[in-house]
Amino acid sequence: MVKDIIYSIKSPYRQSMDIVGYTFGSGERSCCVVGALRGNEIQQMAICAQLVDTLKRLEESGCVISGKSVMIIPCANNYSMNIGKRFWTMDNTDINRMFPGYDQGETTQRIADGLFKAIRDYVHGIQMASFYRDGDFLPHIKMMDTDYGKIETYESLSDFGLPYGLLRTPHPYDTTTLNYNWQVWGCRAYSLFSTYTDHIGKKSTQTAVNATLRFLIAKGILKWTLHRGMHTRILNEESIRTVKTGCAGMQKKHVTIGDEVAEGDILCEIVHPLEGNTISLITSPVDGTVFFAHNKQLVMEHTDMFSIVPFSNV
């Protein structure tokens, strides 16, 4: 394993940013693995470390194919980090939204290009993920859907072994994101979406990390044997179904991720807040699968609640 430090910019008040990434093995720059771009991206800096300590071991014993390299970057906002705060501390701004970035820019952007210059050359990248609303997921593989993309990368989906493949038709803010950036530059680019954001889950992590493990197996960068996972249904990211609050309250919840629901039933409830009644009822509009679950207590009016996948798309 090689430690370095990849990008590092200075600070007036506190000690320099550094972003540190761990490669393993050595020749073509064959994975690249990003963890937290944002402050409250815990999971996700969680299951980069938990890769970097169990690709020291399988280094050690010879697992890592010669002539191929992995790079680890658990984290690239610890600033945010260390306060709890999703975004850039000074100027809340999403380093996510910086890319490729520009390095005579904003901090952000500085950063972003800093980051960018140093992977951009992998020949797969996978970034773990979160996403602007507040719930659970099930486990789950995303790529965007552009002209960059080729066929074995969709195809290569499947070899994570998570539940769901996601092909996602980018809008045009997405075309800031490393995601898309990586793709643009000829890179086979992932975004591995695990349970939770700001915690960590044990089951959820492992996930994470296996499904990471998977796909380096079925590239050919590393030889070790592990379970091949569960079969992957891929399907368009337009073909889920939101479903909405259409008042505000508190919620309680009726099902979770990964419950099977059939049309019309209840999904959750929403409680008056103040005098303890249901106001509203939030029910499925198909049978299907529950995919997301929106996890705050409180609920404003229009709030994405529940994503549900269709039994007809899979």
Contents of the next structure:
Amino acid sequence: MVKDIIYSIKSPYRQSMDIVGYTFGSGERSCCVVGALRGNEIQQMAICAQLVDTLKRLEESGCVISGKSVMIIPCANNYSMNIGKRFWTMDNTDINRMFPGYDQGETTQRIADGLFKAIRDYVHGIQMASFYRDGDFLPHIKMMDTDYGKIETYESLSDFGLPYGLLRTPHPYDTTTLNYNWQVWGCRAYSLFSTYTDHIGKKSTQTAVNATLRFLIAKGILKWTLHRGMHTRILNEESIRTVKTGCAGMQKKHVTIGDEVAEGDILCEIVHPLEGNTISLITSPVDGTVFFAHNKQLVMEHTDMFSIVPFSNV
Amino acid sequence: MIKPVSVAALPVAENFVIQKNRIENNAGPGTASKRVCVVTGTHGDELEGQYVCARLAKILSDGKHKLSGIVDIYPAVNPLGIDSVTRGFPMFDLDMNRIFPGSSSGSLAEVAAHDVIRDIDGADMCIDIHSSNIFLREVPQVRVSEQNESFLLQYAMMLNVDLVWIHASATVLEATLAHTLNMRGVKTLVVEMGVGMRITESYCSQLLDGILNLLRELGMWSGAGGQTRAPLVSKDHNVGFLNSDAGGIFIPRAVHGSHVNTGDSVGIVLDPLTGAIVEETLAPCSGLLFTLREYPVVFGGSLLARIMEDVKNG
Ligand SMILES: [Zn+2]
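For comparison with the form predicted alone, produce the structure of the form predicted in complex with its partner chain.
Next comes the full complex, this chain leading.
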């Protein structure tokens, strides 16, 4: 294992923030894994930390294929982590909206630039991602469906052995994310979503670590045996049904992620915040699996409460 | 007349409401039956537009007999943000000016963006007033994307600003309010002036004169207010960027909005612990100091100033 400082910035009042990368093996830059870009992506950092710990032992046992290398960057935003803030400490900007970065720009543009220059030449890129919606997900792997994406990359989604592989049509705000810019640069980029963000789930950490190791084995970077994981159902993000709330109040959940529901089943109640009566029952529009569940107790009108993956592709 | 533009329920006994003030005279002295919208407060920490809207509403209501057509004033596209000293849309991760045209089936912020666009749709012109951020102070300027220059520049010249900055287009900017409206045929000018969390009365008066001048040029206004200056246009000049390479506190040595000569000190960066000057920023060219840092604490990478050079070289 080689430990490098990928990028470092100076603050007037704190110790310098060093972004550390851990490299296993040598030769071809085969795969890069990036963890937290935001200060609350604790689960994402924990997954990478466990990957570093596991790969250290695998490398010592000679399991990294000769001529291949893997770099893990567990955290690129130590400053925000240490003060419990999601976005950049000073100006609240999001490093994951700054790619490919700019070396003469503002601080987060410089961080994105420094990071991107160190990671853009890898064959494969995996980002441990979190979503802007507050909620819990079934673990899944996602890639942007762009001209840069390749058919073999779509098929590689199954190599992670996660239950779902999603294709996302990019929105304008996606064009400044790491994943999108990796693809533009020619890297085969994936985003791995775990169940949580600011909470470390033991099971979901293991799921993500295994999925990454399974991918490294499938790509001939790692020689090791690991169970094959699950069959991956690949679908377009748009085919997942979103269930919204048409009123506001307190949420009382009836289902959780992974539950199978029938059309018309109650997913949650919205309760009046002052008077305690049920204002509305939110039901499933389709037979399927609960893929996402909003996890805040108070909900405003128009909130995406649940996502349901239909059993059959329509 | 005060009208609601977007209404949605918040969890505890409150509605989210975006309002506008419609001032109209269909039997005015002019022949125009045009509609102009003045919009601000998309970023909750930018307040210069609040004073412009307040003054404009008073002048137009008191002088309604001099008005022909409709002026719609939207002081707060992000009312929760302004009310809570928050730049973004509270409880929503994305910059509100990156989600237009919004969606009627999206989250509350996206539905609000959709409602604003639907309300402005069909207007002849729109002026979208921003005031930089809390870090940088700007002279009054209009920003025009180069793809819109052909149909916007003539109107930008009427707004009584100090400069018109024509910038490159970027995919991420396709989701701004201004780009969305321009693509839908509402000629929209973006004004940037002053600094976040403050009101600069002289700038507000200057822009107010410009807005009244524009209304007059459109045949909608026969009252006071008018052009007092002709702006510099960026394509005729180079723009010099001055960033800090060190961290510390920035003390300006030049006056914002003034003319500086090559080699003049624009400011110094001090180490607060030792008192040492860690960086002295000198003007790389002669020109208008149109951007100057207002917030003293700087990191490596922080923008300190921008200068529009007197004469374009080469
Ligand atoms: Zn703004």
